[in-house]
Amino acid sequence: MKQLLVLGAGSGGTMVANRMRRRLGADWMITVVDPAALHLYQPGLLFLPFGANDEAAMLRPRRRTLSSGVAWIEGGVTAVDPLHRSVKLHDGQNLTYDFLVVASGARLRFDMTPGLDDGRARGDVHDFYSLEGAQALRTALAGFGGGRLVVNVVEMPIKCPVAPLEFLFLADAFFTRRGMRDKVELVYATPLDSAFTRPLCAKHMQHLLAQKGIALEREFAAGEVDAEHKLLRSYDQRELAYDLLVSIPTHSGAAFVEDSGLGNELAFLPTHKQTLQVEGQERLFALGDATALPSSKAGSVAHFQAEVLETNLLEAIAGRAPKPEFDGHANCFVETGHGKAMLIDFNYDVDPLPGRYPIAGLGPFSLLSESRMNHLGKLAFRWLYWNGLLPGRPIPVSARLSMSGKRLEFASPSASQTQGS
């Protein structure tokens, strides 16, 4: 029997496994390897620090998220050997494969910034990129009496690049509701030279930051945390004092990617930006946060990649070259606080643009502007995730970016060039 092996059962791995189970016959076994017994809805982590207590709705048993006919091995991976098409597990078991998909996500590397773990141990440094971290931060914010709250991105890339900004916007609303906004100084320290990676969107984000009284510390490359004195120090020796530090630490790929010699300096897999085939490996593909692609590490990206990968796995199985179909498409609802959100839709070449989505002139969502409908869309996404995206069901949104509904008079040069090509 032929074997399709998927390493990782997060969003990307689960979607690919479920999609391929419907496309491959009984002569194919599909096996997913993941050590976690529960599947976590990661977008929900953003709301936990601000009082949400719906963890039960964010977690499902792993077996329930995988289609019948997809085998699941509850274990970790030690190494991948592409030459012999084998994968070694922590328990010593060796699995062979005909095709391999790596969807092992990204690790939070607090250990890579000196002093960061010391601050976490003292209770002054927190994160919201893990369930435990978001729960602890919920307790910390509930008892926060005022002072300087610094949100710092240590290094790019990170999962969901807009999440740090969303956290600050929600923090502004949270402290306003509690009648203590004037007692809290909010600061965003980023290694970027602006609030976001795309220029037009960055202007909108910076306007919102200024409007909400949130200070922006640009080009702040965090080098260490002085936990005793509550100081965040950059490599160029700038210092930011904090009463509470919310850190988005360095991200890296899975340890087995590094140990197998397949990744870059951060253990992300060099992957063809359009076919999703791992560079130099005919039978190895990757998607989601595990890749070194210049696309956003967001859940919507994994969904669009899963559609492309479904096609390209079938092409590769048939002995044909994979198709260059992935264009870096990403769309994200950005919570801006007070029951509103912004929606951005972009790809490798086209920056986020204003307009209406997904239907030109109708929406119902507005692009690059705040609305109540966008906020409701973000909340409704959880249902779509569990019932549509994760099972791999068809969704009436193209994996490729559509220019329909976008106002090109605001387009960046790259967008205009793409539209005219």
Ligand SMILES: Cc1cc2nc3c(=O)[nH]c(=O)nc-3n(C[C@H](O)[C@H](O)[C@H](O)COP(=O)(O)OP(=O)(O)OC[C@H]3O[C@@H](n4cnc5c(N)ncnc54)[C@H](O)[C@@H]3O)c2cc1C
The other form holds:
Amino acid sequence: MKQLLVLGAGSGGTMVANRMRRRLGADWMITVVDPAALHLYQPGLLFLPFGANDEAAMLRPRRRTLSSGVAWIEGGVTAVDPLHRSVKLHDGQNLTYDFLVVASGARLRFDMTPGLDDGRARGDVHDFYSLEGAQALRTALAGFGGGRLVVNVVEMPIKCPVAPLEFLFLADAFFTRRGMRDKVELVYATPLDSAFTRPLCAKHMQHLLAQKGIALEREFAAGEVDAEHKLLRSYDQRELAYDLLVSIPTHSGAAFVEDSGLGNELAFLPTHKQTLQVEGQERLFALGDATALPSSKAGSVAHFQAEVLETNLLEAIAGRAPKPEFDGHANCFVETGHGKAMLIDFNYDVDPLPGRYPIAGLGPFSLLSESRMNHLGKLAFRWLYWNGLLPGRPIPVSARLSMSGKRLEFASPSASQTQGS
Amino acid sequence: MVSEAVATPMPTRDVDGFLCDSAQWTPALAEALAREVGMTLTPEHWQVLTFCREDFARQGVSPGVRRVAQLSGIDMKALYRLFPKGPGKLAAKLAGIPKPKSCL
Ligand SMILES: Cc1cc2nc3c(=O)[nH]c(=O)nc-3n(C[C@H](O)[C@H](O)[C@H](O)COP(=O)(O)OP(=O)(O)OC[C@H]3O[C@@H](n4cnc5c(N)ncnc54)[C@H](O)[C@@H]3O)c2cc1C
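Output the structure of the form predicted in complex with the named molecule; the preceding block shows the form predicted on its own.
Once more the chain from above appears, this time first in line as the rest of the complex follows.
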């Protein structure tokens, strides 16, 4: 029996395992390893702090998300040994593989910024990137009497880079609805040199921030938190006082990636940009947030990558070279508050452009502009996630970026991504 | 006639002031680029610039600021003191390598 082993069964791992089950015969075993009993729909976390309480619809027992021919080991990986094609688990168990897919996502590293954990213990520092964090923030916002709310991205890369902006737009709507917007100062502190990494999109975001009276602190590289005095301090000694700090902490890859000597400086896996093969490792592939790729860390990206990986695992199993198919394609709905959202669609080389999606002229979604339809699309995405994306059913959106429907007069000759520090 | 400093010919740069061809970089050029932004290079600066050039030669991409802090022997706080505001970008500029890219 041959073995395809998948480490981590979140968005990416689940899609790959289910897709491969349909493509591989009975002589292949497919096993996923994941310590968490429940699968969490992470995009739903954004809405919890503002009073949503649909946790039940955001969680599913892991077994139900995996097709019946996929085995699941409820355990954590502690090491990968590519030389002996083996994987070690917490309980000491060893698994061997013919091909390995790493899909262990990203970890939130509050511990990497001095003072963050202290502030969390005191109850003034929160997050919405974890379920417990988003739930605690819901309680904190419900009781917030006013003051300065700072949202801070500690450093890039983070999952869903638009989520901090969405959080601010929704916070503006939330406090307006409660009739206390004038009592709340909203501040966005980012290490980037603009509100977003891509120029045209950054301009739109900055316009929205200004319109909603949200202050922007650029090139703010957070170095520490003085929890006692409620101060966020940058490496170059700028200080931001807060009453409530919503932190998006440093992200890193799984500890086993680091401990196996496979990761970069943040334990993300150096992976080939187009084939998704781990650099220098013939039988290792990776997708999703676990990679060091310059693509977005987003569920939509993991989905497009899963499609490419399906092709390339079959190629590799047949003894052929993997195909350079992945183009960095990402698309995401950006909630802008008051029941509206924006949609952006881009890849490694093409910036988000205005237009219609996925059908030119018709949409129904509008690119880079706000609409109610986009908001409904964002909400419908949860259904699509459980019923279309995770099971690996074909959906009518291509893995590669399409230029149809995009207004090319806005395209810049070279899309340069910049970073603030 | 002896001029104050022999003018270093400036190679082509992109809109953000980064060298278009990193092979055209020289230590004297780094000094000239530093002067442009009102900086004087100390041995600590040079430790960073040397790391950046070597890392770029090995990896083919410019190191991000965290990588520099972890591997150059100069920590993050010191980097911000030496290269104010954006140490990743500024060090890359003075080292004559491309602007570091970040994910999105
Ligand atoms: C607040 C928020 C909002 C978001 N909104 C959107 C959105 O609107 N659109 C969008 O496309 N994306 C969004 N995302 C991002 C999206 O959720 C992630 O990019 C996506 O889930 C990545 O998939 P993944 O498989 O790489 O990682 P994950 O889905 O995080 O899965 C990783 C899995 O690995 C497992 N694991 C970890 N360590 C180990 C170990 N040692 N051994 C075995 N298993 C391990 C974990 O238990 C987990 O199940 C959002 C994320 C957040 C936090």
